[in-house]
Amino acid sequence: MKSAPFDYLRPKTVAEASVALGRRGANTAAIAGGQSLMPMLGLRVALIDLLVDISRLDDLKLVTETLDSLWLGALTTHAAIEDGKVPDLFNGLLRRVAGQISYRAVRNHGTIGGSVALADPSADWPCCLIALDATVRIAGRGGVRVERVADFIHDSYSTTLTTGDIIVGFDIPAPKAPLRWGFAKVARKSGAFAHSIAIATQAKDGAISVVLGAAGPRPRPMTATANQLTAPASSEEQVRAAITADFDAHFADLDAYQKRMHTANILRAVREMR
């Protein structure tokens, strides 16, 4: 199918884009990579009056490394991260995640900001950024605000973005020592939507984080699992029991098969921590 008719605008500044996206009485959408939006428009799942092209806004392409953090502009592509064109302060985790996203053609155009803004439950970046305790900076009609990515994503395809808001980028705290991590993903085939995403990390002080995605409306930290893994001499039986406790707390609708799949995937991520 072809998309319904719409107007097109290419703003020159973030402020101009924000005004356009907040146009009164109009259904608007921002496009950068367009890897999700274009199919939705073509299938008429999304109907808009105005398409705002932000792909040439240089302010959204900045990448900055400091001693304390890594700043990734919203228009950073998956391919740029996969190819090492972006600093990876996380012992290769970002490159690993980027390289597992869809297909190379998609990674060439798809952006980290677009992925998080869409908030697809099976997307990789929301899960990864939550695991790394990243924050998102948003520019809108009310100014600029900063939120934790864990708070920014509310539900399936639902975020705190309001009319006129644009994601500027992400600030990811740098670890004090090389980060130990494990990443595991279940999909029907390479490049397909994920059925399970698990990321486990361990900081220099021994603190462990486990985040599970593609199991519900949004990724969730597996707090009981992380606490059990931190305890000395934890057995696999105890870790499995903690995983079950987290399922009960956050993913109560999982069936027996899904619980087995996610459990196996979490354990694989934990074993791969390096």
The other form holds:
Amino acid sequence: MKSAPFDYLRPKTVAEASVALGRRGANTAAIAGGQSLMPMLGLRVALIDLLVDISRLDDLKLVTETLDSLWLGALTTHAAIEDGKVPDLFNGLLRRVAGQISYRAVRNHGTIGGSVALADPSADWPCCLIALDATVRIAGRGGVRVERVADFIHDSYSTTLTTGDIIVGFDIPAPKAPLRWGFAKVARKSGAFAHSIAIATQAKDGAISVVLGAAGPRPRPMTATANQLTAPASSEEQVRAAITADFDAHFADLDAYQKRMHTANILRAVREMR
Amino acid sequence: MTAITVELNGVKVNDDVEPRQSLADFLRDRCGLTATHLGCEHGACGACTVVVDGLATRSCLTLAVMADGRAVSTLEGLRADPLMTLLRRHFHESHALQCGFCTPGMLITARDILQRYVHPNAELVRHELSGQICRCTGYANIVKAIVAAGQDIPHEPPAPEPAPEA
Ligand SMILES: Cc1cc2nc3c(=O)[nH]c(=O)nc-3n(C[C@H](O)[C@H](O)[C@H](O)COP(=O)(O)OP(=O)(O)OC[C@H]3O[C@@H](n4cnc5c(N)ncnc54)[C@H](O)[C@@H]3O)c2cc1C
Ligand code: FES
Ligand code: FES
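To complete the pair, please output the form predicted in complex with the partner chain; the form predicted on its own was given just before.
Entire complex below, previous chain first.
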């Protein structure tokens, strides 16, 4: 578990970091918390010529409440969110998600930007940010662009990031009324990556949405399930049928056991929300 | 090679390191501080846990170059720390170690738990220890020792708010 040699740079600005990451003919990587990249370098599944340390860039550390949203800089750590150091516009959902990621020593350094950039299908933040319809702001060689997190993540470990791109942060729209939510996760032990992540939320007008993660290459909204749950007086049988329809539409590779597990987990999140 | 300056257990250390060197290897191989143990080298076992700028940190998941300008404490540097002295006594009295391989990481994590929680109960301690693996499986006594150490720390109730001026 020792990394192959590489060069190291610690630029002072986002622009310098972006240029360094775009160095011609070199395999480069940014490092934020290092909590995913370090094992990947050690296992040599990531082989790089140049490591660009972005962990001290103040522009990526901004946390602020705007008129109608929360801005979280890419370097916001899981522990800062767990400890309530960012404004709580979502009735405790972010704290709940942050506090059960891995272990405290990992949460002290792991960042929300690193988690979304990596786009591990079992990671917690992609699922949560998609459930909250967040957008991601990216600085790159072609300037700055903003994308919905749901569009930014293409596939497992695959995003729209290209050479020289750096995630600056996330803009999460504030709900119009105190958010009602349920969060349920299946994992082999506390702190382990999920086998299933379900997040259910309910907007002020009563509309319910459900996002399922760790069930395929990327988290997906369960639209049939959400519509069935929003309809008045749905029976559990109808909800289960809607969940099956969503599996067929988005997660066709699930086996019978996985379907039962994800169904139970979704129903748990929905019960917690109600 | 990259020049770094680290405040290591209260002493300024200047050194040149290879960028790929982990903080753990720097501590053990360059500085001879072998209390920090390496079990898995990918974040799962917690044996390598040290304190960086006050934060519990996996030294296997941090590069030495990233510790440049930071304050690092290892178990060696916490010998006289009051909380560590208390924990050491309770680990001894509760027989909270067998081979001792996991113990440095357990002690650093235990100290972190007691800094964040007042009188943690066994359930909370178990949860907080889920990232620390003891291959001798002596968890019951480790949990007992940390809970007992927590009970030994007096915690004053917060001072009452001063009465508003009339
Ligand atoms: C033992 C263990 C258990 C874990 N369990 C969980 C879990 O249950 N759930 C979970 O969600 N996560 C888990 N994680 C992962 C953890 O949340 C990481 O912190 C996170 O995935 C990566 O964040 P980081 O800041 O450490 O990123 P790094 O490791 O520094 O980087 C990860 C990747 O993202 C890129 N990157 C980082 N920041 C940016 C940026 N701003 N712009 C562009 N690219 C960027 C890097 O180049 C790299 O490719 C676990 C990790 C460990 C070690
Ligand atoms: S050696 Fe660092 S967590 Fe196992
Ligand atoms: S005492 Fe042997 S590994 Fe914990």
